[in-house]
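Given as structure tokens, the chain that follows is alone and in the form predicted alone.
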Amino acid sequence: MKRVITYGTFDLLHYGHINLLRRAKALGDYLVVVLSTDEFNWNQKQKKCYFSYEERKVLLEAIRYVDLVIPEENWEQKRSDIHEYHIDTFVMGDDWVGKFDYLEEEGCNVVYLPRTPEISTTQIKNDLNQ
């Protein structure tokens, strides 16, 4: 069985996060999903999220891409994610180039998806604020 890990917010879920999860879980047979936390979006990423966490991880949970589902608590798990999962596949948005290719050391491929363009939660915050 291929697995497959991606991490993200997933705040205000649209269909460009539907794009993401829909082509990582066609690289492999098992898609995990981390979720950051509301604690690590705030202190780590100053960011504040419409939905919970609860929400966001009950809404992953209902896409039919999404095997599994755990709470994203800190930057440096990845590696410890990668091998208690037995992930053969990390996969991040096209924004991210570069950042994670340290975790081919841990023996799984690294690939960047391309983003959904015209889509962004951003952009719908920007959207709603005007």
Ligand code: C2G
Contents of the next structure:
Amino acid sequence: MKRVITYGTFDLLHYGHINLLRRAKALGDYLVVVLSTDEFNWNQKQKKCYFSYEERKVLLEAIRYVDLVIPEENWEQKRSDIHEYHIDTFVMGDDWVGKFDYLEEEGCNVVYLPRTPEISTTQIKNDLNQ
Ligand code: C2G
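Having seen the form predicted alone, please provide the structure of the form predicted in complex with the ligand.
Shown next: the complete complex, the earlier chain at its head.
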């Protein structure tokens, strides 16, 4: 059983997120999504989410590629998450390329996947504000 993990806010869920989750799941058999809490988003990522953590969690749990959703509460939990969930592969979009290479020290593969162009939560908000 190959276990994969990825992290994110996933607010205003869109096809770029789905493309990422589909490709992440294709790297194994079980996908853990670590979802940024409202507090983490606000305090550490300066992101004000449209949907709450619970609402974003419900959306992610409905996706066929997602096997488990757990909270992301800080930047430091990745090392322990990898051991606690017996992760083989850590995956992020390539806007994060290089930022998490240190996780290879924990014995897991680190994979950066190309982002889906032209779509982002910020873009959606800007377009709707036109
Ligand atoms: N993503 C993508 N293509 C897009 C938009 C997003 O592939 N057009 C990917 C991002 O690269 C990321 C995931 O979808 O891997 C979730 O994106 P966000 O919700 O924006 O996550 P982010 O704020 O980057 O949080 O500790 C890591 C952070 O929690 C990552």
